[in-house]
Amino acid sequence: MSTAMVVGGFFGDEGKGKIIAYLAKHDDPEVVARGGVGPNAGHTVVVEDKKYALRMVPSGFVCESARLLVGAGVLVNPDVLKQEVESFGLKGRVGVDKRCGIIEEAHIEEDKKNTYLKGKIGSTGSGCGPANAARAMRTARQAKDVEELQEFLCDVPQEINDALNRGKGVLIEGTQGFGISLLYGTYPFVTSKDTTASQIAADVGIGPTRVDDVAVVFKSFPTRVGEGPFETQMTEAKAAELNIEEFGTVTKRKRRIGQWDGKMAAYSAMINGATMIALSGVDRLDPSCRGASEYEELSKEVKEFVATVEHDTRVPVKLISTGPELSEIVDLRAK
């Protein structure tokens, strides 16, 4: 068994939730751990036509035997966490690191009222920016200080490393995307911390030598929610012509649509240390490929696009998502 990590290669919304859920279901890890910023990131998972939108709980919950962990680097909104645990029937499976920062109501109010964050930057208003600022100033509360989180408290790095020492599989879930990393994204139109694989590893307390695979997820047609540069953005008319219209999981804001960006993909793959590429949305390139599960079922156009992605990133494409359902995927990893 091994440690696999999944991160976003563009601006978020790449389809990470689907890829993570597929790997969790297919590879049967003992632990699925979430890194990233906090509840400002939403992952969508579709299982047998039922859609799940998650903001705190790992998307790998679909593996019913997996322990679900929220790493110390993640900000926690107790209300959002508890609501997801209850509505998805996950009681007893979720652990929250005792050192997680807490999002207070005051952080949410500040986020919503701050004209710079809400107006210019396009913040989701979930309180993550102000909460991370409080964390940096050492004034934030931690999960161990919150009574309603006591049942979830654990030491996430210890659990993950113990599982690895027993030879068990671990799946680590990143959030957001490379393009909105505080360090490497389109600053200042970014989230409040780094989002690359190195940061996600630190978030859950795993050393870089214990990560075996980094899957960077790219979307055939990149999208971006909110403000900020988007070099390959197409017009709304062109997006409509291609029948592409999307909305953010958390904010429900309309996503801007773009063309494939090989230069950005290459840089993202390099900094994330990608060992494989997961490609989503190929059914947008050719609707005839919708639902394909074998490489031979893909059209010439899609196969040529896969070759382009591999040429641009110099990393092999191993997972090709052909639709939202978990079964709609071509898995080219060694069996």
Ligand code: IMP
The other form holds:
Amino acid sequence: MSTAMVVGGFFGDEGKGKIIAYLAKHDDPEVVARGGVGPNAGHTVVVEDKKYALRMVPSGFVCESARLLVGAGVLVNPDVLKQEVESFGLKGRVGVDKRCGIIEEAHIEEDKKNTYLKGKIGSTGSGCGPANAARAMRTARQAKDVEELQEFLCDVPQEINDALNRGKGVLIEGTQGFGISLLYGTYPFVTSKDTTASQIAADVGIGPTRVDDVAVVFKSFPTRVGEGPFETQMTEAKAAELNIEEFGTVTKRKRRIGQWDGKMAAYSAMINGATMIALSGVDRLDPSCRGASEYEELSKEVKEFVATVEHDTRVPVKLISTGPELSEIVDLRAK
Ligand code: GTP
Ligand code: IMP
Ligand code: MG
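Could you please show the structure of the form predicted together with the named molecule, as a counterpart to the form predicted alone just displayed?
What follows is the entire complex, opening with the chain shown before.
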């Protein structure tokens, strides 16, 4: 068993939730740990006819034996966390690092009324930017200071590294995407932290030498929500022609749709140290491929697209998602 990490290669919402849920179900890790900014992210997981939207707990919850951890780098909104634990029936399985930063009501208010954050950047209004600012100013509270989080408190790096020392599998889940990284994205139209693999490793407290695989998720048709440049964006009419319409998991805003961007994908794969690519939404390219689980079932058009992605990034495409549901995937890892 080993450590696998999943991160977003474009502007977020690449379908990481779906990929993580598949890997958790298929690879049966002992621990799934979430990194990233906080509840600004919304992962969608579809299992049969049930749809889950997760903002705080790891998407790997579908692996029923897995311990579910939230790393110290992540900002916690205690209400959102508790509500998810309750509604998804996760009591006893979730651990929150005692050092996680806390989002206060005042951070949310600030995020929603601040004309720069909300207006110019198009923030999610979830309080993450102001909470990370408070963290940098060292005025933020930590999870250990919050009464209602006491039952979840743990040492995430210790749990992960102990599991690895016992030879168990660990799955690490990134949120957001490369294009909205504070360091490498389209600044200032970015989120309040780096979003690349190195940051996600730091978020959960694992050293770079212990990460075996980094799967970078790319969408066949990238999307962007909020403000900021999007070089390959298509017109709404073109998106409608292709039958693509998406809305944000957290904010319900309409996502802008674009064409494949090979240059961005290559740069993103490089900085993330990608060992493999997970390509989502190939059913958008050719609806006849919806639900395929074998490479042979894919059409010539989709196979050629996979070859283009590999050519552009110089990284093998190992997972090909053919629909939102967990089992709609071609897994080439063993082949
Ligand atoms: P963030 O952490 O917020 O960046 O989100 P995410 O990467 O987990 O993605 P999100 O769930 O917000 O958006 C992806 C959308 O695409 C969801 O509606 C998924 O159900 C859907 N999706 C995922 N994989 C596929 C796929 O292969 N085909 C199609 N058609 N939809 C997919
Ligand atoms: P914030 O992270 O809420 O401050 O938002 C800053 C920018 O990042 C905005 O353009 C948001 O739309 C975008 N953003 C933040 N989190 C996500 C995400 O999980 N998916 C997609 N976009 C995001
Ligand atoms: Mg999302």
